[in-house]
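Encoded as C-alpha cells, the following chain is the form predicted alone, with no partner shown.
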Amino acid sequence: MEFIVDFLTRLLMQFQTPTLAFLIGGMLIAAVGSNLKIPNAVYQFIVFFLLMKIGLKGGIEIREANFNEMFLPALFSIIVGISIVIAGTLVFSLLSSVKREDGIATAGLFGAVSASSLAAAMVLLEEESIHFEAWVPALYPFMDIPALILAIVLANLHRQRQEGSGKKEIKVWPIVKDSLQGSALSALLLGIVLGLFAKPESILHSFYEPMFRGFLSVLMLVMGMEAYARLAELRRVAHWFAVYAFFAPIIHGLFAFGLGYLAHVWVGFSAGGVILFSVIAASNSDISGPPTLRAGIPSANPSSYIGSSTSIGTPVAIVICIPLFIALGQQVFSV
C-alpha cells in the first residue's frame, strides 16, 4: 500500500517537473493548432548536445571505474534488448490482423533506447538527490544494437519465407554501420570517447552541464508536438499497437529491474543504475531507432512502429516509467 501511495504521489508531482510540464504542453499547443514550429536543425542540435553531455560525463566515469562491475549490467543489457525484439515478434504474431513486418519493426523499435527518456530520468534521479554510476548511459548501445539488429534479420528472414526463396547470407555488419552511424548513437559515442581519452572537465562543467536542462525542456516540447501528430498516425492502423505501447514499456522495464537487482547484488550496482536501467529498458527510440528501422525492414508501416513509439510509448516511459521505478526502487533499496 505504502508503495502505490509513493508511485501515486510521484506521478502527481511528476506533472510539475518541468520535463513532463514541457511534454503535455506540447501536446497542448498542438491539439489546439497552433502554428509553433521547432525547425529540424535546431532539434537536432540539441539532441546532440544533450547526448554528447550524457557521454562526455559517462566517458569520464568508464575511465575510472571498474570493468568487473560494468561488464555484467553491460550483458544484462544485451540479453534485455533481445529478449524484448523476441517477445514482441512472438506478441505480435499471434494477432492475425497484425502484419508480420509490422510487428517485428514494432518490436525493435521498443527493443531499442530513447535518448530523451533517457536524459529526462538523470535529471529527476539527480533531483532526488538518487546517485546512480555516470557510466550507466553508456549501456545504451549494449540494448539499442542488439535489437535493432535482431529486428532487421528477423524480417528479412520472414521475407525470404513468404517469396520462397532459398537460404540467402543476411549481411549484419551494414545494420550494426547504420546503427552507429545514427544521429544519436554517433554523439553518445563520440561524447564517450572524447570522456576516456581527452579531459573535458573544464568544458562539461562550464559549457554542458549548466544548459543541459534548459535543453532538455525544449526536446521535450517538441517530442510531446510530435506524439500528438503522430496519433493521427496509430489511429490508422490495429488498435493492437496502441495496446502493446502502453503495456510493453512498464513490463519491459520491470524485466530489466529484475536482472539490475541481481547485478545489485552479485556487483554492487547502485540504486540509481538499477532505476536508471529499468528506464533504459522500458525506452522506446524516437530518434535514430526510426531511420535504421525504415532502411532496413522497408515493407513495414512507419505509422504502426513509429506512431507506437512516439505518440504513446515515450510519453509512457516518461510519465508513468520513471516515478513508477524511482517509487520502486526506494521501497527495494530505501534509497
Second form
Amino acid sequence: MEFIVDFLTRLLMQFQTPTLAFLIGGMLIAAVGSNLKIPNAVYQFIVFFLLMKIGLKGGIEIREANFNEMFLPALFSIIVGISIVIAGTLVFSLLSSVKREDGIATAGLFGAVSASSLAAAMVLLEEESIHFEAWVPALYPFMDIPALILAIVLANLHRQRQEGSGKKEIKVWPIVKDSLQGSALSALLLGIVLGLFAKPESILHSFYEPMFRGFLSVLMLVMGMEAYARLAELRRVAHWFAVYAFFAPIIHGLFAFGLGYLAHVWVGFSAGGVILFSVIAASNSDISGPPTLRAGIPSANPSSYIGSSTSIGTPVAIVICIPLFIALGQQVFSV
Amino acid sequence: MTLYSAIKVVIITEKMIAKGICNIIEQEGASGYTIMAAGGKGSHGVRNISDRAAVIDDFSDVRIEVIVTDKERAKSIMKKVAEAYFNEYAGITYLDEVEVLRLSKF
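Taking the form predicted alone as the starting point, write out the structure of the form predicted in complex with its partner chain.
Full complex below, order starting with the chain above.
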C-alpha cells in the first residue's frame, strides 16, 4: 500500500518535470488544433544532438569500464529484444482480427528501442540523483537490432509459408546495415567512437551537457504533437493494437527489471543501470525502426505499428514506465 | 525553334522506394529524372508536404518525373515500377505527351 501511495506521489511529481510536462503540453497543443510548428530540420538536429551527447559520455566512460561488467547486460539486452518479439508475435497470433504481418511488425517495433525515451529517462534519473553507468545507453543497439531482424525474418517466413513458395533466403546483413546507418544509431555510435578515441571532454562540458535538457524539452514537445496527430491513424486499425501498446511497455520493462536485478546481484550492475535498462526495454522505436520495418515487411500496414508506437507506446513508456521503474528501483535497491 | 514530341512518365509514391524506382528508370535506359516532394490526398489518406517535424521523414511522398523519347519505353517503366512496388506501397503512375526542346537530352 505504501508503495502505491509512494508511486502515485512520484508520478504526480514527474508530471511537473519539464520532460513530461512538455510531452503532455505537445499533445494538448495538437489537440486544440494549434498551428505551432517545430521545423523538421530542428527536430532532426535535436535527435542528433541528444544521441551525440549520450554517445560521447558513454564513450568516455567505456574507456575506464570493465568489459566483464558490460557483458551480462549486453547479453540480457539481446535476450529481451528477442523475447519481446516472440511474445508479441504469439499474442497477436491469438487474435484472429489482426493480420499476422501487422502483429509481427508491431512486436518488432516494441522490441526495438526509442532514443527519446532513453534520453528522457537519463534526465529524470539525473534529477533524482540516481547514478547509472554511462555505458548503459550503449545497450541500445544490442536490443534494437536483434528485435528488428527477428521481426523481419518471422514475417518473411510467414509469408513464404502462406505463398507456399520455395525458400527464399533472407539477408540479415542489409537489416543490420540499415539499422546502423539510421540517423539515431549513427549519431550514438559516432559519439561513442569519439568519446573512446578522442578527448571531447571540453565540448561535452561546455556545449552538449548544458543544452541537453533544453533540447530534450523541444523533442518531447514534438513527440507529444506527433502522438496526438497519429491517434487518428490508430483508430482505423484493430483496437487490439491500442491495448497491446498500452500494456506491452509495462510488461517488457518489468521483465527487463527482473533480468537487470540478476545482473545487479551477479556483476554489480548499478540500481540506476537496472532502471535505465528497464526503460530501454519498455521503449519502442519511433525514429529509425519504422523505416527499417517498412522496407523489411512491406506487406504490414504502417498505420498499425506506427500508430501503436508513436501515439500510445512512447507516451506510456515515458509517462508511466519511467516513474514506475524509478519508484520500483528506489524501493528495491533503497537508493 | 523546333520542338520534338516526347513522353513524360509521372510516378507519385513513397519516398522510401524512390531509390529503387530510379534504379528501374536507369535500367530502362532513361538518361535522367526529376524528384520533388509531393503531398495530397488519395486512398492512403492525406499526406502533408508541410515542413512540420515528422517523426518519420521517410514516410513522406515524392513525385518522380522522367522523359523518354518513345512510348514503349515509357510503358515499360510504368509496368516494372507497378509490378515491383505498387502491391505493397502507395503509388500512382501516369504518362503525358510533352514537347521538348533539345531531343538529345532525352
